[in-house]
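Here's a solo chain for you in structure tokens, the form predicted alone.
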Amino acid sequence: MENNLKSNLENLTIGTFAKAAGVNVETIRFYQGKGLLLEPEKPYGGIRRYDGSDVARVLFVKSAQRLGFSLDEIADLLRLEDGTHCEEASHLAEHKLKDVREKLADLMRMETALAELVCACHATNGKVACPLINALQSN
């Protein structure tokens, strides 16, 4: 079974990687350009070919991304891929948490001011200036 697969990931138009890697045409040439994705030499008169190896590069940015990787992040781990740099990939995981929970810290905070102007908000029963637009204007 596994080698069926392998062989249907094998002499790939772009529309066909882009479609099992689950992304589209334009996505594929906006990561050759960024240089995250090679461009395979295309032969005289053919067309360009991708492989299994080029869908799992693409489906690792896709990962990376969901993680809150920027490119430039996943350009440095793509750059780490063969597995001698764990301790170097550590420290980009660290850093990105690092920064996941700074911003989890600010989302808290921003729940816990919304909270209150809306239940401010509630409290006024429309007889004087509504506190949300009030504290809006004053910042």
The other form holds:
There are 2 protein chains.
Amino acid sequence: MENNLKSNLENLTIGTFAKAAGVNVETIRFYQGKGLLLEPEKPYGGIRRYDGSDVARVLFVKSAQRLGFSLDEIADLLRLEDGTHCEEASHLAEHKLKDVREKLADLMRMETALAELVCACHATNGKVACPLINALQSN
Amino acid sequence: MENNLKSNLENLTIGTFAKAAGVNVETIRFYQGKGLLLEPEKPYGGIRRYDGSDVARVLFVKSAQRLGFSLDEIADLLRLEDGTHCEEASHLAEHKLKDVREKLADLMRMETALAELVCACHATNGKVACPLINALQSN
DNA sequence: CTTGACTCCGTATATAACTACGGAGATAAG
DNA sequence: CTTATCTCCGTAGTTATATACGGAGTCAAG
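Switch from the form predicted alone to the form predicted in complex with the DNA and print that structure.
All chains and molecules follow, beginning with the one already shown.
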């Protein structure tokens, strides 16, 4: 046996990689096809290896997805990472930032509405008009 | 002008309804099939009519979708509205609230990361390590 | 009362994002 | 070396969310 933390995420085969990222192998391959993940070099007819940064990338994709970004949008976000095309990346980032801030506003309205609903429900134990639709409408 | 919107939105046929909500007719019917919208009574072999509350409902669905909720989850949210099953609704609302708060946290981290990225990009005009992945990873 | 746009409804097709399958080759444990 | 388990890769199937199509009925204007 070896060191524990970081060395656990080195030299992973695609199976352990997938498990570490909480997705299945097919999803990894699918993401590679979409350009969301790079396919590492294959050592002469052998088997590709992955590491912690790949795991992080998949986790990022999954998180961004939960926030309503499509895989294509996420690919855009990830392209910001490479540091080249700074001008372009900056533009894209600003655009996404606007996006993110709108989502934030919606979510905050939704949070308020839900919190009120829970409150009202507990308080009155009766009929309550749902403020939810209204919440996202005021925009 | 605050009532203007509403008074324009009475007695709509499905076509004008769809236009008002910014979706197409087929989407309306699809949502009816999924239980996201009620199908109004059809006046003896005639044509159904819709109003502003239907439009609001569709707009809510679309907003919630942008926030990463699935149609099934949105159906859950909408079921909170009817005021019956208060106990159950309250439970559901609490669960969704947790959800919403997690998304909020992720989005805020993402906002920070994007803002930093734009900033750094403008400042250095050079290579910048992307804080994005890191942002959503710290959870 | 005809005409053209619209509705109704059922079925079919499309797109995104997976998920499953299967045969051939690689690797590790015994 | 054998064998079980995995990887590789290509193709096919699935689920969620729409969109498109088409024939028959309905409505409102001329």
